[in-house]
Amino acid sequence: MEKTQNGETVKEEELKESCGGGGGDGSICGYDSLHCLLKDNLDPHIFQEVNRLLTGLNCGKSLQPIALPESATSLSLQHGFDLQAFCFNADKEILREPRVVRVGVIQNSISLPTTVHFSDQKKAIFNKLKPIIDAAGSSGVNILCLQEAWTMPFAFCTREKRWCEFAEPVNGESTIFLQSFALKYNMVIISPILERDINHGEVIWNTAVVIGNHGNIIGKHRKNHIPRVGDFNESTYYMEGNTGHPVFETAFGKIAINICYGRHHPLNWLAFGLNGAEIVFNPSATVGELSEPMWPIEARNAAIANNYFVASINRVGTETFPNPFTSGDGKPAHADFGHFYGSSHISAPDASCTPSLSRNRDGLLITDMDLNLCRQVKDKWGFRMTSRYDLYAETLTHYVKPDFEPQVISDPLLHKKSL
């Protein structure tokens, strides 16, 4: 049996043999993403069924995709990253006009090899990423996302302390920069940086700064959960943050920041509900062998769980630094830690979601967003009002405590000897 792979046909038997275990240049099977492969290998009317269960229904409808200026995909081409674009509605309420918010975000590699001059790695950095953000404000992006720790290569593997000189301020370097593209587009920024707090000691955290549209600082938010996992042992560097879970009222809605790791941790998703968060961004940085079956799920499951929009952005490529590490788990020295996957994607409350953008390529990913449509799916489940947060609140606080037994109602005739 023949199939197309890039617009080439194969026979089966190659297109098996060239996806085991993935592209060696980080693809799958040669395809940007798995949205892509089934695309290109299927039926259209078999991979119209298969997309449904795969990204759901946006209003009873398949996710739409939407045009964007030709400014915007002449970057794209020039500058060789993928940009998609979607939209998801909402159902027309009568007393409320719909309130539709254009939301980017950006997944990119490193520019130059860790070992180059710090100073050249960063701007390096800050040159790919201009185009991309101009391609993201020439498009009528409201709101721009980053990947965590956007200017540095992602070190904390290594656990060498002289990477800690990409820590800034947060009115530091990469905030003026990003300041002029707010302003020049009327655009929220949130930049995830390694922030160097000036005022307390120089104690250095893992931190998101939100830059309003008009070129000022809102905010920041530090990440909550810390990795002790392989070689995500970011500890060496900064410890839990210690913001708790702010939500930023912005002129386009009300958004929420959790940094990488805390995906992992539903209270976390919950917390930034409950303080009335729209639309929560997840900037991170995890590589495919760790985590990639679980990308696609805890997202859009906290979506759905909390009836807001979650926005996941994950790094590319391989990042190969100069001295060998080890993990603590039996594995040889390492000068990497694995492929960042990328698959930046958007999850609605509703529980549909977009394609994710490529596994191996920078790019920029658009959608459009009717908010009403998170307090429509609360009027629909009814998670809020059949929650029972006094129960939880009373487990916690017993848990907490050092005498806490678990409630466990042990069957009496349990360890009772048969006759």
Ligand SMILES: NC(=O)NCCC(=O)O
Given for the second form:
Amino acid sequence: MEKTQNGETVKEEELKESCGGGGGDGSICGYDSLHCLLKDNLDPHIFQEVNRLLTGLNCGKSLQPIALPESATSLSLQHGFDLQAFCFNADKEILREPRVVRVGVIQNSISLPTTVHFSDQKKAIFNKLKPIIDAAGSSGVNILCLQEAWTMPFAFCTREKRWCEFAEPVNGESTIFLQSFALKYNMVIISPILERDINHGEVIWNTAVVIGNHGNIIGKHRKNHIPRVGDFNESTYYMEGNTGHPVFETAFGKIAINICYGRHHPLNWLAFGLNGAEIVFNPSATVGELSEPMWPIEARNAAIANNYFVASINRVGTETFPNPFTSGDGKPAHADFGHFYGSSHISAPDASCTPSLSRNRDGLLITDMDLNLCRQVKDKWGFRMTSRYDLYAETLTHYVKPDFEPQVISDPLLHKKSL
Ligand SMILES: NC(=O)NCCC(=O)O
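Got the form predicted on its own; any chance of the form predicted together with this ligand too?
Entire complex below, previous chain first.
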């Protein structure tokens, strides 16, 4: 039997080949994303309704795409990266002007096999990113964020210490590389790297460096929560961060970075919100088998609960390592981490969200966001006002004490034998 796929007729067997998440090419049944799959296969009026439920409405409408300059679209065609752009509006206010900021996020696969010389691997990633950053810059992006540990393969599954050689100081090679783009395009750039802290015994951290639009280093944030799940053996390499929950006040708004696994921790999201973040970036590296059903939910929920925008970024592709490793689950040793499913997207405080970038291709997602929306949603829903922080402060104060006992009221009849 034959079916339609991306507008073309294909055999049903071929379609099945690329389904099931783990399907050969990493696509979703041959489609870049769930959004593309639904759009191509549903009647337009049914798709409109499904889309309303899946991605919400912003100021009463589905998100509108933005037209980008030809310089950006031609770079995406020439280099084969997904390029999408949308606009989040806010209501017009009487006293405040709109505060529209253009935000970009980049997802990418590594560029060379993990067996080649480390400096060649790093250089190849730099070269791959150049045209994507140029597309962002020439589109007028104000704040750009790259994916977690973007300079390297996500080698932490191996537990081999040699990958520590990818670590660099905050003012190292990758920062110098990005500073020139920040200056050229008047753009704030968030650069998540494996950091080596030279002044403190050469300790390694998982860090996001915030580069200002003048090419200056504004500061850094270190990943607060380190995964101990599946093949994410990151605690072998670095410790929980010691930078708290900083919000960086930039020329384009107040931003924060919640690095990858931190997205599973609602208090982590809350703390960035309490410090006044308007946009929280979540640079990540995660694989389909582990987290894909959680991916569209957690970021969106954080945006809603904390009245800020969330930009979620995940790398793409399957990375294979020289030596097989085990997952400690009794299954055979293997040499790849599984498929990093991309699907970067942006969520707004009003529960609307963009479609995702591709599941298997590099991509640049650009959104205009009117930051006035954050306060408008606060005023409408009153989450901050009704939050009862004093109540929870008390609960947590008790909980962290060694003599804490859970507040449980048992039914006195629970253990009585029935007559
Ligand atoms: N990089 C990272 O923290 N990954 C953990 C896996 C997950 O949170 O999905």
